[in-house]
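Presented as structure tokens, the chain that follows is alone, the form predicted on its own.
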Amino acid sequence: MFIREINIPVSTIKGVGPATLKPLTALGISTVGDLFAHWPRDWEDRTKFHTLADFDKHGKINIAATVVSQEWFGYGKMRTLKILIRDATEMTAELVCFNRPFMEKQFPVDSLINVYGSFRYAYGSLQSSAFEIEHKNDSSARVLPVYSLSAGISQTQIRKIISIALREYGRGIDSEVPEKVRTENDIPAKQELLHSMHAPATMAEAQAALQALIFEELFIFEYAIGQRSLERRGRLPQTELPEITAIAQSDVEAQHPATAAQHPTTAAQHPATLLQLRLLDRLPFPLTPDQKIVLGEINADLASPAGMARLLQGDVGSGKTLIAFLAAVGICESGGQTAILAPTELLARQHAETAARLLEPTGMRIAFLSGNVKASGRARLLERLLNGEIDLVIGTHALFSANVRYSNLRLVVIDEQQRFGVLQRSAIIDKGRESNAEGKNPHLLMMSATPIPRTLALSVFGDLDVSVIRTMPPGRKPVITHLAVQGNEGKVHDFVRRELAAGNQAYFVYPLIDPSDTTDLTSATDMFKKLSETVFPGTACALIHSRIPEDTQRSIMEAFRDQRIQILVATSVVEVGVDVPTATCMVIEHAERFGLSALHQLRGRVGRGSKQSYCFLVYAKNLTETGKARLRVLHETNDGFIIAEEDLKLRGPGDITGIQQSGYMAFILADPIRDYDLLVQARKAAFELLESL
């Protein structure tokens, strides 16, 4: 039997009366199994003595002690008793009992005592208002478990308890890893860690115990993507990740002399089609040794019957939308259609004019999709659409609105996947299992410049194939970054008016549209006017946020690719998809405001052509040291997957990749952060499960 499935109520458990059961329901423990399946958070070694020296050592401290003397303090209600105790040591402490009035008659002087508790210096005296106390003959030296709690139950009576529910229920248990698995990776009799988390007879076993659940809980969740693999494509998915760091072009024949020469299956055995070599003599650039690999990885998922389901991972400015191209190409020669899916429609559009610049000469027939295309040409585009008239077509959510129907969907791409959820994923991808007879899913690329942390890689896109493009096109020079207290604007401010002078232009990034009374932020309305009027009078500047309708926005952005305007004043609107390769400065003020990869993503605005950039990132006065140490991250390195690996350390991963409906939280003991090397091996041992099947 498995845990969960001891469905017997807890309210049969002796000392479970009306008055406990309400707390535990709370806590969601309504059976036996929840009982035993509400793991400790922590555990109390009680096997351990410290001194009352060692208290600014440790959190809590266990001693062994003699009560020197009482008193009372306070008057009325108020009135508290204070236990003055002393360790072997000659150390003495208070213990200040509020609201326990009968320790006076408990533990008289003399007494012998054992005081686990944490301690700090207040009124001139060591003392501890929250600790537990047991004459040294009634204590016995245990690892006690530490709970989550509710109001109305304390740590004693649900460790007491669960102590009788394990007595009681506590035997033939099983396990939910197969005994091939369990065996082979040293994982314990469930049974075994049942007792080992409640009722540890050290630390280390319990230790022992929570990673073997860990890696239980890991097996589980990579043995379902490994099915939900399975079920799609027929295959399983990688095992391990390719390395993730970024490396300039420059650098690649020094440090990689054989980059291709490593994945023959990719770059050798699935070369470009006649149509794609057809587009890439046009361009006046060669592909970078990971595009070469990527375009190989992809070619052999489009001409597999499993399909193609992968995350193209890769640094802002790396060139994933070409290879997205490349892919599309290919599936036109095939005689199936490509939809592109963008978060906004300027970076739609600008898919869009690029496709039609680049696609276009090779026959490919090509269409933009918005929810502002007007009904008179909207209709006639859907229609051909459907007749097969269009081979690709690059849109935002329009593209799987209702009346939205394809005549062959074969390939799907999503670009900055992180800013679109679930379902809209589904969405698109339902548009081409309804556009073919056998209701196959079409392929999919998932896209994001934003790096995935391998973490979430393994976990989140665990049933994804992952490719990433690591060296950078040539010519690329790294983005010099800046730090800059605030204040000292003006020499942000000369730096760039001599970058002006120059021919070059300017971002200025701001967390706010418009000025808020509950902060004292700079906002983006507020510093276009001094901006343009007072820093750089005469200088033409534009302001744009998401307020600012579409078209205006998309006028607005032509006139500074076309160097029309100079300085472009923003929000966060820019952070995705604007290339403008004159750009060579962006200023992002209140910088501690935003999070790492979004700092690292409007720093990808500039750099996309071969003159010197500079990013200058302008922080409060009054920031922190852990602040500071934050924007140092940027200041040091330009590897975005450092910086995403930073970022999810410190805020978590629905932040950064939009997963919160993917099943990541879901977790209840693992953490694929901190557990990393447990996730690889259980998904190392759910995919070989599966394979023997």
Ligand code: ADP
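Keep in mind that what you see is a predicted model, and the values were worked out from it rather than measured. Under this definition, the rigid core comprises the largest set of C-alpha atoms superposing within 1.5 Å between the forms. Residue numbers count along the first chain shown, from 1. First, how it differs from the form predicted in complex with ligand ADP.
- With a cut-off of 2 Å and the rigid core superposed, residue 477 has a Cα displacement that falls short of the cut-off between the two forms.
- The Cα shift for residue 102 between the two forms, taken after rigid core superposition, is 2 angstroms or larger.
- After superposing the rigid core, the C-alpha of residue 636 moves by less than 2 Å between the two forms.
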The other form holds:
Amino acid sequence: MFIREINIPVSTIKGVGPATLKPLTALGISTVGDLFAHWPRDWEDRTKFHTLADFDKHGKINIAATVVSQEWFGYGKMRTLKILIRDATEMTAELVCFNRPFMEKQFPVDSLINVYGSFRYAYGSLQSSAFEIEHKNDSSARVLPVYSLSAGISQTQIRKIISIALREYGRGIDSEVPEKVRTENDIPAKQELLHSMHAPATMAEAQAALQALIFEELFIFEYAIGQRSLERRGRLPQTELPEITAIAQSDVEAQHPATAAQHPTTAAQHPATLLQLRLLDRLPFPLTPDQKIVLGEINADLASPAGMARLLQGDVGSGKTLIAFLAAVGICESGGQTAILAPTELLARQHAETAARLLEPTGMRIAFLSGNVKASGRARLLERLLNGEIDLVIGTHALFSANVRYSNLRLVVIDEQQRFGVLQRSAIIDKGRESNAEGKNPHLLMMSATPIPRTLALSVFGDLDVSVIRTMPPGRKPVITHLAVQGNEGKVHDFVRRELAAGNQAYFVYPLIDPSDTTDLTSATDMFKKLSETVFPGTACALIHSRIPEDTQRSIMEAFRDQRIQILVATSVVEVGVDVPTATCMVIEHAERFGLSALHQLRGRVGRGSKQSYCFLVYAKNLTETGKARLRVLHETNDGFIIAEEDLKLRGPGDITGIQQSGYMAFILADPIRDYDLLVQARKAAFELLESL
Ligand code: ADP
Ligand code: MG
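Given the form predicted on its own above, I would also like to look at the protein as it appears in the form predicted in complex with ligand ADP.
Let's see the whole complex now, leading with the same chain.
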């Protein structure tokens, strides 16, 4: 029987009455199985003894002592027992036994005792009133489990209930993991793990059991991923992700042959199609080696019966959009439609404009769709989509709204995928499935410029294949990043002024649209006034944020791209995707208010052309050392993967956008980042088992 199958109600355990049942229910425990799976969150090591002198080194100390004397203080109901104890170093302390008068008889003078508790100095003597006490030889359990509790139940009570349950029902328990896998990975039988977790003899035993349970949890998770993948496309996802290393710009040329050599066959076996070649011929530059490899991988997917389910990771500016276009071209050639989904109107519009420029000359029919596309034009557009008169539609959430139907949607591209939740992803995929008679899944290409650290990609997107673009287009100079404390903006402005004089452009980014009464953060609206009137008078400035009407936003972006505007004052609307190669300065005020990945994205708006670009992070005067250290990461590296790993360490995976919504991260004991090595081991074991079946 598996632990979860033990359906015996906890109320049958001796000692569980109505009073304990309530707090147990609050902990989600109603059966003995639930009780067993209420794993300790920690253990207290009472095999090691301290001396009283250590009282302020640990929260609680564990000491062996002798009872020296007893005395009473207070009167009537308040009468309280005090027990004086002495440890092996002859140091003494008082145990104040509030509401425990029975201890007088239980621990008479000269008793040898073990005490576990916290001590402090009060009225000139070392005292404890929060302690556990027992006779020296009372208990053999020297490592005690520590459980999560709810109001109405104590550690001692729950320990007792679990130990009774273990004695009565802790046998005949099966492991969810097959024996072969357990033997190969040194995982003890489940029954043994159960006892080692709840009643270990040593800390080492408890820790080893915990590791084994984590392995089991990850194994089951990876097994499910493998199964899902086998059902969907008849094969397992790639086990290995390519190693991601920071590559200095000067090394890029030298790296080219090496990178191409890593995937000798894919690119060669799946060369560009005719229409793709026609597009490539029109480009003023060749594909980077990584772009070539990824195109090969995508063409291989498109040709395979199971189709594509791929995550394309690539740092800001690595050229992912072009890859999406090339995939769309391939689909168009075989008579299918493509939808490219972008998180903001600004980005969708920009993609649509680039697509019109690059793809329309190849004969592709392109459309743009957002919530703001007006009624008449919209009706006509939807008709053309349904009639198959459009090959590529680019847009926002509108792409999967109820009245939008496709004639044969074969490829779904989700740009900046971390901005979308699982439901939105499946909504657009459903549109594809509904658009063909067989109900076939469309190919899926998810793109991310907030690089998901490799460790997480492996677990969060476990059943996707992963491609990575590491090499940047040649000629890019890494952005130089400076930190400046608030009050020193003068110098930053002087610098920007010189750049503007040289014909370059700048972004100024603020955390708020409008000034707020509750914070003293500077806002985009206020600063637009100040920058355009006082700091840079006579310079063409514009203000852009999410509340500015869509067509105004659009004409502002056009003017900025055409260099009719020199300074763009903005909020984080410009964070994703915006591509204006002539902008060389990015000034971010209140930089401490942004996540590291967001700052990296914002910085990625400059350095897109061949000119040297600069990023200034202006931080608040009172910023802590840790806060500064955090910003310094950006000064030190331009590698989005390193920054994302840092961000992850600082904030934890739950906070990283996209992972929370992914719905995959429901582990009880495991933490895929902390337990990365086990994750890799479990994934290997699960896939090997699936392959052998
Ligand atoms: P991201 O990966 O951040 O989405 P984009 O697709 O916006 O990056 O590309 C950034 C810029 O690089 C664009 O201006 C694009 O035209 C350019 N680009 C893409 N591929 C290449 C290449 N192989 N060589 C030179 N420039 C390129
Ligand atoms: Mg992009």
